[in-house]
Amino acid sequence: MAAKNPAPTNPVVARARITGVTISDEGPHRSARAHHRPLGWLTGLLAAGTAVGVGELAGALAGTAGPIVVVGDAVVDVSPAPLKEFAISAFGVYDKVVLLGGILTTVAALAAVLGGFALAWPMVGYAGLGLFGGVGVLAAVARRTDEPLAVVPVLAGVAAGALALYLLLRQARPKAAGPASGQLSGGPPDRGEAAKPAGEQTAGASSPASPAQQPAPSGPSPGGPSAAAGPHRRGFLLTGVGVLAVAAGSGALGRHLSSGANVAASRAALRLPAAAEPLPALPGGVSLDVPGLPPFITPNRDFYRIDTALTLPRVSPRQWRLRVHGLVDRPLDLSYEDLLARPLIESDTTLTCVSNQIGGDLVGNTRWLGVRLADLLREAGVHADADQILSTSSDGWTCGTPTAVVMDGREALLAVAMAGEPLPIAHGFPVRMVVPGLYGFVSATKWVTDIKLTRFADERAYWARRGWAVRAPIKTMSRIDVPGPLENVPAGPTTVAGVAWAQRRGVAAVEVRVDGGEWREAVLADVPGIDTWRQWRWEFDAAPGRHTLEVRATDSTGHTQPEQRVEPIPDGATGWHSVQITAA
């Protein structure tokens, strides 16, 4: 008759029964996996950090963007227009910081997950790095067509990340496999003894145990899994510290090299020539001196910035060149010195972003200094059928401007200064385009390095390919700045003030009304020309309670901004701006 408790065939289990240790066939494996999972997460994070850090350094040395920025550019490019509009309206000038933070967080999360799987299946980790590299290469090729080295940071980062993953897995994987070695918490097995059937144990096995045979105390044994894993843990720690140092060091050095400290120093040391055609001083009445009203000249630090550059391009004046080509008789290739040797002119011009909502602040006014773009195009000999000026930024962004607009006599500039100082890096240093009367996305290329004369029928610029207008004149608009929305004001005489703009036409009148009553004409400040905004002011006697204020402007052609609200895309918002206040 078969025994009720047949002897186990697994020698490890047999040894466990002899020594009184209870184990299961899968418990140690499962607990080991759970115990070592954080090592996998850390492995993935360190490998990804190395890829990013080395990629940043390679980008700085190659003079191009790092892998995160390259992928971020691709995210911006493929994002639908409503999502871009939401980002601008929700985060303003911080939209790029939010995007980069989101990309880094996503990369970190994916790296941790892949690292956890890589402990058991290393190819999962390598495949993840390969996928990131593939996306980065495609993004670099698609966006940065004029930068042959744009793929180098991506490839360098992936290679460094793969090496870091290999070194870390060498230390982490043996540790994860330790519990499967067959060692038990009661000490190392005696293979000869464990192999004997239960009935063939020596007599000493049933006699009182000698001190050497006493059961081991509970907890890890010097010969158990923890001891076997100890050297691997120390090895992983040392390897991890080394990998972290490489990741952090290369990333910090890359950021330092790409921070443009030398470009900032060059800008600070720059002394621009005086204007060959200086403008007279601004009229004394351009400012109404109402507290809370924006100044007529927007300080450079407060001038709005909207563009697709995730990190500011740092272009040295010594390295900057402008190519004028395409449908021209005489292509031009200019250095920064060549540009400054030409006559410089001044222009008072208000810039407006097409993304500006009703009452928004994506508008600013300043005095620009630069070279007339029309003079440059005449020198190149533009063909009669070249109806588009396709300009390109140093980061690959493109802008399509109607040629006829630039050639119609307005002061369209290749600007080198604003508000009396060289262009800030954030606003296009060393050279940008400024074309009065057009929204920025069809006129205001920053960090411009290439101008191609072409046809709208043949080529489309960045936003035109996404369904935005190709000809986008700025619409007549007005805004209430004082008092602010939901502001509490004393009952009685109250000042309402703001700005209005209608570039290339000029603001002829501004009207205000309270609680849907009659329109009343506001007092207008002086202006130097038709291409700047205009301050306005109106006084009324505010009765106690809540009031709704509305404003509308009329330009010099007699057109009054319409009441109906239209969203900014594809060619600018319309509608009356209104605010609610409470008088008490």
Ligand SMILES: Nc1nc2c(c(=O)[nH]1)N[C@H]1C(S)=C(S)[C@@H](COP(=O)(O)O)O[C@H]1N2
Contents of the next structure:
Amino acid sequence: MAAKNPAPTNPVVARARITGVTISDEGPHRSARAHHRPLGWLTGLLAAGTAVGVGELAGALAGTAGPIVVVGDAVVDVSPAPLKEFAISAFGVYDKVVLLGGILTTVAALAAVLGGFALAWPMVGYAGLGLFGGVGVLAAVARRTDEPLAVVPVLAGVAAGALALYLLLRQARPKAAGPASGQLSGGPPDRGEAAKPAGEQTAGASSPASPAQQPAPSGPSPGGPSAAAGPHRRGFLLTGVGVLAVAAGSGALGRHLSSGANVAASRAALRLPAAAEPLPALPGGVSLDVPGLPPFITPNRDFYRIDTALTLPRVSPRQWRLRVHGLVDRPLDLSYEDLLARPLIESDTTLTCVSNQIGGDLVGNTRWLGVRLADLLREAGVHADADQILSTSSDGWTCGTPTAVVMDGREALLAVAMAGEPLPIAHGFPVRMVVPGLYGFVSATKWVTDIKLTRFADERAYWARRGWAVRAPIKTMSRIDVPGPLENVPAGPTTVAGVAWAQRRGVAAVEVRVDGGEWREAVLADVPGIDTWRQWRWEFDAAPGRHTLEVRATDSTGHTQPEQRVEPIPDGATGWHSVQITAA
Ligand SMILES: Nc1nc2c(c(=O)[nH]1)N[C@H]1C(S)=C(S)[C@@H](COP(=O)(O)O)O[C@H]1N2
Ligand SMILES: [Mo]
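Given the form predicted alone above, what does the protein look like in the form predicted in complex with this ligand?
Now the full complex is given, and it begins with the chain already shown.
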């Protein structure tokens, strides 16, 4: 169109064509671009914000995730395992905040840039929205296989974003906006154009009946040529404010609706039945009185959290159901009430993450309350060839547990409470699995809603598909908690203390050595059973200077934790934990 335009020398018309495009860096062109670009950026941001906000609301209404979470889930799924490892180790429990923030920032940056171009070429803006939509639809289809509505928020968001883009561009684009549209962003007029009458400025760029022919309106705006810009600037401003209100309002409403305040409320109101087979009180000697040693029972608020959920699943106990199906004689379909009507049992079990590094803290111990999974499976009648229990959470994470392990007499639970409280939402409310002796990724499905009896040869769970082991019993491990790394201690009698675990076998001995000297046996605390960690302490006389402390545990099978360090992937780290201290 530019080639045919009869008025290429008119700076305003020229500006309409080149806005946001690098053609030349001199004269009115440059100032024109500098002038408009912020409007374009703003347009892009507002359109994208509308897409995200309306998508969020549509997600809440459709009972599924908003577009950002859908894309985030897909990013998590396609990220290579080492990257996820890195995210966990670098950002800890904030890895999800970092990821969602990263996606939002990326979307915002792209939207701003595309918005800059859309001022000159609206198609760029619509294409950008289409691209976001395409990515979102792909992500929804790939991840949320049993949620057909998952594409709805993406489509609704893109449609709303396109409408916002259209409305904003109508106001922001100089070509379509009428007289002195070059003044939209409110800056001073460029030289040359200011002296020209409004009608001439837009010649060839507006329709015959357009307001371009009308005289500049009078009003409260200051006199001079820029006064002509008033109504258009105002038009963009009004549209922008309207769009912003829709974007923010729908986003906030969507967040509110999906925040599950009601789930938190129903959790708070729950009164769980007492255990039919309660455990005796913990032995008095489970806790060694050493400052800095974690308590034997990890408080719920301090319990480590590991999962792939970008936003916590809010599963109402009223809506929760558990299907037990697959290779069974009698499939089961249980409500929360059905579950609670069964005998509840207690188990003291230390949960451990396979990603825990030597000396790491992805381990916690508590008293769980729940229903024996083996009883349920016997009721369903598991076929002899069903060697895998494939459990699925409400958000689609899967976990493969060996059937034989769950049936071998250990207290594998469908847990409903920990440390005397209904499960916290972050730890799987209303129901999760806990299997003593197995790392969490092959046993501890939170928000569990589906248990399918199947065969390892036929189906692979989430982490197994990503290079992690299929079978993963917890390895014998020990950790020094006191003194802390690089701590300065007074020379003389010093207490070294920590925890060790070897679930299903029990910790039989813990040894400590200083500066590569002889191994010395530590004193062990009491334990209620073989499935919990065990506190230990050892006293030594620290000579002034730097020292290296090392620890190793031996389990009741006589197996001593090996010195050789291996990485957590695929089935758990090994190696001795060591700590450097200075005595003075
Ligand atoms: N639904 C769901 N359950 C899950 C996971 C998950 O990603 N999603 N991660 C597992 C892993 S790897 C571990 S170590 C434990 C951690 O349980 P916690 O967060 O209660 O400590 O949960 C397991 N259960
Ligand atoms: Mo884990």
